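Taking the form predicted on its own, here's one chain by itself in structure tokens.
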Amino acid sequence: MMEYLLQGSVLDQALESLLHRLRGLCDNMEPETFTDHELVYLLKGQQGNPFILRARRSLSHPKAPWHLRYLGQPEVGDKSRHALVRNCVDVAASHSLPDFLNEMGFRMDHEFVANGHIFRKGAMKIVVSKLSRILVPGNTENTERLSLSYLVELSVLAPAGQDTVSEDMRSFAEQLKPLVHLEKIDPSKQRH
């Protein structure tokens, strides 16, 4: 599957305004909301980029299964795509998903906590979350905020191809401003 992205950030003193105006747009159902625990392997090869893995449990549900999550590079093609747009792999797996990354050679980069809402507006997923640096490896209860605003994702799967999906996201997205505006965030351009 593709993943369609769109980020971006909005302060905590409009974070009730834009809650508000999620409920009122999307599904008519009350969003999820969740706290996660994220770990990010890397596997080094010969090549330069290093092979990134994502692994996800909730703290809200201890016995929930893990989420291993693969991002891959995003497409560079279409510059007029109004969405970022990278191949996606989410599976299932167990509790000993660690032990299993670092026996096949994995180490851990880093860790942070999430928490925050999850709307849907049909096939869109909208999550609203605040990111916490993990003070000491391993201690989710000792954690520290990485900054004063919300990160605001907008993403959908699906297949290859289905670049109308850009432009709905779009669309929604321009519902949003101005509390939050959300862009194509361009990878190059990040620091690491």
Second form
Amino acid sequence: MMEYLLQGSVLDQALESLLHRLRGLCDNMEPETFTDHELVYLLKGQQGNPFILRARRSLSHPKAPWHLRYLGQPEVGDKSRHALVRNCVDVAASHSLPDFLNEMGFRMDHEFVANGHIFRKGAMKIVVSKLSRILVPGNTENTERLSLSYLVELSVLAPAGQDTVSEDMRSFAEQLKPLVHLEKIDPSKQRH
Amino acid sequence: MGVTCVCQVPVAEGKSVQQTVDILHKKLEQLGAVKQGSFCVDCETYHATGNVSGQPSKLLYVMHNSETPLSCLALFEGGPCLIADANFDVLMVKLKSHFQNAKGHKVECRGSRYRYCDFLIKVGTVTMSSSARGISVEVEYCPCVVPGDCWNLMKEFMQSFLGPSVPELPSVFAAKPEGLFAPADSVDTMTQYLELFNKLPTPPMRARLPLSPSPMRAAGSGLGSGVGLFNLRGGQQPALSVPDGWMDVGDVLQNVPVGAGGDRGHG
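Structure of the form predicted together with the partner chain, please, following the form predicted on its own?
In what comes next, the whole complex appears, and the chain from above leads the way.
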């Protein structure tokens, strides 16, 4: 499975207008909010870059399974492709996931809390989230907002080779301008 | 899922693995059990690469059960276990530079499922590298999840077709903090399968050179533990461990018989 991704951000003051427009453009459903706790694990190998896994659980639905996600390197290819494309493996897992990852040799690199809204339009998923830093490891009550803005992500999960997906995403992103500019942001260029 | 007991049944004296399985099927049918399809339980072994030398490599077992086709169970022996969906196998492929799949050590247990009133009985042939290693019987008492409440009933039922091969109470139940009164779950069943797979003898082709003569197993003595015969690294090791630097001598030892019956596992 491949994840096609476009990202952008809006300042807190612009959130309501964006949500209003998204409610109009997206599928008709009850507005869905979420509060998730994500932990990022690294496995340092003998060579090369560490292997990264993201483990996410819902704080608003504590009994729901954990969601483990592997994201590959962005596909280098067609520069004219409108969205970032990367390999994606999603695994639902039981609550023993953190202990199990530690036993496998993974070590937690960082964790954060994300809360916000989620919208859908067909296969497209639009997530508007506020990220917060966790001050005391493991304590999700005590958090501090990372910025004065919301992260906006437009993503689609599709099999490889479906380039029409990024076209559809681009035309949807056009409809959100000028409230938010969604673009292809290569995470490897953001590395510290 | 009810309380489940998984046990090994020795090959009958003078018979092959397949013949013993057929005898068990006949006994179940005489009791009145009805065949309801087939089942498969398999176990793949991965070992962590890149460990500090001198420390034994951690073994990760990934198991599947046809009763729960969308799930898989990953566990470290004596360590934490994880229930995940089928995509976990895809993730293990991505992790292949960190966890190597010991492909020759995939163990499968396949056979028929029988239903008798509230019991579900599965008689399987355990195979590794396409050769039969033993026979497993799984008995599940569906209405009850508490081992302490139904073990005596299960034991009595098993005696009616297993005769003297009835097992003792599985150690997974006694080992829990609340003892026999903790509810049983699918992890307990799979742990029992893993213990059974680990008890089976290491196939001769995995022995370290120079070889000690591979003893013929006495007919009807059951398939005892292979651990002491092929001393893998000194001390107790699960039969499925894959030490570094082993030479696979499978090409040399094509015709070593498995057990007294000389059954090569294809029935």
